[in-house]
Amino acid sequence: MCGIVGYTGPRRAAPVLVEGLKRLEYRGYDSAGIAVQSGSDLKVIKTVGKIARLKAIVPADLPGTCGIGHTRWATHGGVTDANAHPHRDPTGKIVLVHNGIVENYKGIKEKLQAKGAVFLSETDTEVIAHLIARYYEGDLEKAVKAAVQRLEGTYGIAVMHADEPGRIVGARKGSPLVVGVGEGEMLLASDVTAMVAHTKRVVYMNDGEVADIRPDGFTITDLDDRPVDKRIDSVDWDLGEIEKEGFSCYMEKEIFEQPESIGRALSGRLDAEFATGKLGGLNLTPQQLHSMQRIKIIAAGTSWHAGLVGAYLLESVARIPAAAELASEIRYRNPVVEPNTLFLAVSQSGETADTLYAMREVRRKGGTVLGICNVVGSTIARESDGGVYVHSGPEIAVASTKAFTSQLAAFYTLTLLLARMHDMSPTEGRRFMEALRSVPDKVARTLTLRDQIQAIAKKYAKARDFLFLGRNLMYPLALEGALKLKEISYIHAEGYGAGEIKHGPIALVSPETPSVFLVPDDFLREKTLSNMKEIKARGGPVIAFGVEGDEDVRELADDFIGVPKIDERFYPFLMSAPLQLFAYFCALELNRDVDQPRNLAKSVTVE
C-alpha cells in the first residue's frame, strides 16, 4: 500500500515520476502527488484520485531534474488534496514522502504545536516534515537520522530540501525503499516496477538504513553514520511483463499466464534420478531438514490459504505434522517455538507486515524461518534463513491469481522432498512427480473453459450472497474462492469446509443464496454429494466445479464446471483457475475496477 517514486539526473522528473507512479497503481491508493525542484524552487502538485487526473494537472513544461512521489493509500486523515502527499514543513524548502505509520506521531505533534508549529493536514507524516526542520542545520541527510530516530512505528521516506538541489535522502524502517543506479541518473522506489523502465541495477535497503542519492551516485548508512557496504543486484524480469500485452486488464493476463508460471516456479527442482524435489535456497542440511519434526507456516490474506494446502499436504503425504497460521495472530500470542520445528513465512511481496513481523518474534525465540516469496531481494527474503523463490513474475492485480498457484508449486515440491525423506517410495515418488509435471497443460485445459465460466458469472452475478463448499483440500480452495469474489466484485462470500454446512451456515441456505461446491474425485467425493442434497433439498442453486465426465455431479448441480481428471492430490492447481475466472467475470458484470479493488492494497506494509 502506498508508492514511493524519487528521480535525480539528467532529464526532466516530472514525466519520470508520473510514469513511475502510474506503474506503482497496482499498490492501491487513493491521491497522488509529485514535487519537482528546479533551482532553489520546490514545487508540489498534488490530488485526491487517479494518477490519470494527477497527469492531468502537472504542466507539460514543468522544469526540475529532481523530484519525489507519492500514491498515498489513507490511513490518518480523510482523502482529501491537503493529505495528499507530499508534505511541506512550515519554512516551505523541505518536501517529504512516506509510507509507513508513525505510532507516536500525536505526542509529537501536540509537543511541536505547543511551540508554534501549524499543521495543515490531519496525516502522521507532516510531523517528520517538522521534525526534520527543527534539526536542520545545512545537511539534509543528518538532520533525517535525528528526525527518524524520535519515530515509532514504520517509515519509507524520500526527502528534499530546496537548499540541496539534485539530492534526495531516503531512509527506511519496516516499509521497503530500494535505490536504483542507472548512467548519469538515479531513482528511488518503494518497488522495483517504478523504475525497470530506467535501469535494472538496484540496491535493497534494509531497515535503519539512509540513502543519500545525487545523480552521480550514492552512499548508503546506518543511523549511526557507518557506511554500509551493499551488493547490487540485477533484476530478472522485463518490462513487458508488466504490459497488459493485449489482455483487457493486469488480472485477466495474469490468471492466464498461470501455466507458464507454475512452469517456472517448477523448472529445475524435480529430480528425475532420486524422484524428489530440489530446493536449493532451504540452507538446511539434509540432516537438519530430516529432523524437523513439525512445520508451522504463518502467512495473510490468499498466502493462508497456500499455506493450507501446504499443511494439509505436508500431512498427508510427507507425514509431517503441520499446521498453518495467521500471521496477524501469531504474533501476539507469544508462540511456542518448539525444538525442530520449521517456520515457513510465506508472501508474494516479501513485505507484508503482519507476516514479517510474526518471523522476526519466531526468530527472536530461536526458531528456523524459511521464506516463501516471489519478490526478490524482499525483506522477508532477506531476514529469514533461508527459503523458495516461486517465480511466478511481478504480479500487479491487487487480487492474487498466479502468485497463489506459484506457492502451491512450491508446497508441492517441499512435500515432495520431505516426503522421500521420509517414508515415500521411489515409485510413489515417481508418480507424484509426473503427476506434478503434468499440472502446467491441464491448468491451460482449465483456461479453455472461460466461456462457460462467463455465462455461469453472468447467470449469478447479481447475487448479494455466497457460500463456497470443498473439503480436505478443497477447503482452502473454498476460502480462496470466496476471497476472490469478495475482493474484485464486492458480493459477500464465506467458505466453508462442506461438512460444516449444517452447523450454522445451512440456515443462510434459500433460492437467493448460490452455494459453489468443489467437487473433485477424491476420497471425500460421495460425502460432498450428500452436501450438495442437502442444498437442493433447501431450495439453494448449486453451481459444482467437477471433473469432466462426472455425470453424478452434472446432473445434481443446477450449473457444472468439469476441470480435467488428475491424481485426486493435485485438484488444488485446477480448481484454482475457475474460481478465479468466476469472480473475475462477476467483477466484469458489475463493472468493478478488476486491477485495483476500492479499499484494498497489493502490499498491506502496515498492521
Ligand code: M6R
The other form holds:
Amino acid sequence: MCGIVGYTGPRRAAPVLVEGLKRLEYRGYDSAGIAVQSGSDLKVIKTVGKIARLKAIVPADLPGTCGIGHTRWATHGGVTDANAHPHRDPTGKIVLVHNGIVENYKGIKEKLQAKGAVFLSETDTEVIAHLIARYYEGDLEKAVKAAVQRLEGTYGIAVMHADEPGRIVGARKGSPLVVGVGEGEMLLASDVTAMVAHTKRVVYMNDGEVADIRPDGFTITDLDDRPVDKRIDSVDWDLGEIEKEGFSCYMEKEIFEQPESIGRALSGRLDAEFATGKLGGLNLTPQQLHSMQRIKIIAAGTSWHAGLVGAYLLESVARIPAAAELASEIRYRNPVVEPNTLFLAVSQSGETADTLYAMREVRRKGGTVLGICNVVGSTIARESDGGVYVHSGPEIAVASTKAFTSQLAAFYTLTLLLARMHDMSPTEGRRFMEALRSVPDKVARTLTLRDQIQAIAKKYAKARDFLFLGRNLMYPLALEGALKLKEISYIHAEGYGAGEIKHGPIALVSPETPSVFLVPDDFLREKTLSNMKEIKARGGPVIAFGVEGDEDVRELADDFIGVPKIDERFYPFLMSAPLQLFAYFCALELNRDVDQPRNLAKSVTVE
Ligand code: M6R
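Switching forms now, from the form predicted alone to the form predicted together with this ligand, please provide the structure.
Now the complete complex, all chains and molecules, led by this one.
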C-alpha cells in the first residue's frame, strides 16, 4: 500500500511528482504530499484526501527540480494532515516518504523520546527520519544505510537532504521500488506506472539494496556498500494502456478489455501439433513437471478465486491433486512442503505481502514455487523459480477484473499441458484447446449483455444483502461475484457453494435478500435448479446467470441473463464479465467511487 515517487533532473519537479502520484493513487488514497527542493529550501505540501486535492494546493510555479511524493493508505495513525507524508526530521533538513510498516517503531520512538525527541505525527515513518538525522554526517546514503539496519518490518523509502541538492536516496525491504533511467533525469517510484510517461528504462530494486540517484546517473549498492550490478529493463507497454480511453472509469475499461487480454494470455501458448499447452518460463524440465504429484496454489482475494478454479481444473482434468490456499493462512501454519509438490503463487500485482511471504516460507523449506503474475518485474515474479506472466496489461481499478480472467487463461493452459503429460488423449487435448481458443470471442458476446445487466442492477441495487451461489467451477465464481459486489458497492454479499445453503445460509433468505445463481448447463445443472427452487419456495428473489436458451432456468428465475454456450469446463470465463458488470452497475447506481472504493488499495503490501 502507499505509493512513492521521486524525481531529479532539469524540469520542475512538482508537476512530475503530482502526475506520478495520480498514477499511483490506486495504491492508497487517504492523503498525499510532496517535498520539493529549491536551493537549500525543502518545501513540504501535504493534505488529507486524494491527489486532486493535493494538486489544487500545489502552486503552479513551485520552484525546484528535485522532489519526492507520497500517496497514503493509512496504517499507523488516522487520516490527518500531520500523518500524511513526507515527514521531516527535527532539524527540518531531511524529508522522507515511506511505504511499508516499521514493526519496531514504538521501541525506537520511546528511546528517542527519552533523549528529548519530539514527534509531530502518529506514524511509524517519522522515526525513520529521526534515525537518519542521528546518523547523518554529511552523506545521506551512509545515514540511510545505518538507519534502515535498525528497522524491523518493511520499507520502501525515498529521502532527501537540504544540504545535498539534486540527490535522492531510496532503499527497499519488502516494499517495491523501481529506478527510472531518463535522459539527464532520474526517477524513483513504487512501480513503473508513475514513470512510464518519462522513461521506459527501469531498474527493479531488490530487498537490501539502496539507490543513490542524481540527474546524471545512479548507483545501487547493498547495505555493506558493495556495488550491485543491475540490468536496465525496458517496459513493454505504452502510456495509452493506463489512460481511460473514453470509458467512465478504469474498471469499466478493464472489463471491456477482456476479449483482448485473454487473447494475449493465450497467445503463443497453445501447441496445435501436440494439442498441448506451451509455457516457456516455467524453468522446469518435462521430467520435473511430470514428476509433480500435487499442486498447491497460494494467493489472496480475487487471485485466490482464480486459484480455486485452477485447483478444480488441475484435479478434475489433469488428475493431479490440487488445492488453493489463502496465502495469509498457509504462511503461519508451518506448512508441510513435500517433495514433488509444485506451488503456484498467483498475484496480479506480484507484490501482495501475504502471497510473497507465504511463497518465501515455502521456498525456504525447499519447495518449488512458480509465479502466475501480471506485473512484469514484480517481486513475486522475480523471486519465484519460474512462472507465467498473464499479460493482461496494467490493471488500475482496485477491483480486479481482467487480471482474473487472464489468470484463468494461465490455469487452463497449464491444465492442458499437464493433462497431456498424463492421461488426456490428443483428441481430447484438441477439443480442450479449441474450446479455449473460442473463449475471447464468447467473452466479447457476454459484454453485449451490458444493458440487460444494468437494468437488473438498477432493480436490485438497494438490497442490503445478497447471496451468490454456484456449484463446482461456479463456486469460486460465486465467491468472486460476491467479492466484486461488496468491494465496490459496499452491499453485503456472501458467496456459497449452492449445495451448502441448506446447512445454514438459507436462514438468510427472505423477499429482501436476492440470490444470484450461476447455472451453466453442466453436469450439476439439475442439482443447482433444485437449490434455486428451495430459495424460490422461501420467497427469495432469484437472479440467474445461465445459458442462453435455457428456458427452465429463465422460467424459475425472477431475472435471467443468458451467456453463450460453451464446453462446460469453460463457463468460468463466460460468467466473469456478467458478474463484474453486475457489481459495476450496482455501484454506479449507488454513486460509489468505482475505481477507488473506500478503505481499499490495489497493491496490498502490508500483512
Ligand atoms: O495483486 P494480487 O492479485 O496479489 O492481489 C490480491 C488481492 O488483494 C486482490 O485480488 C483484491 O482482492 C482485489 N481488490 C479484488 O478485486
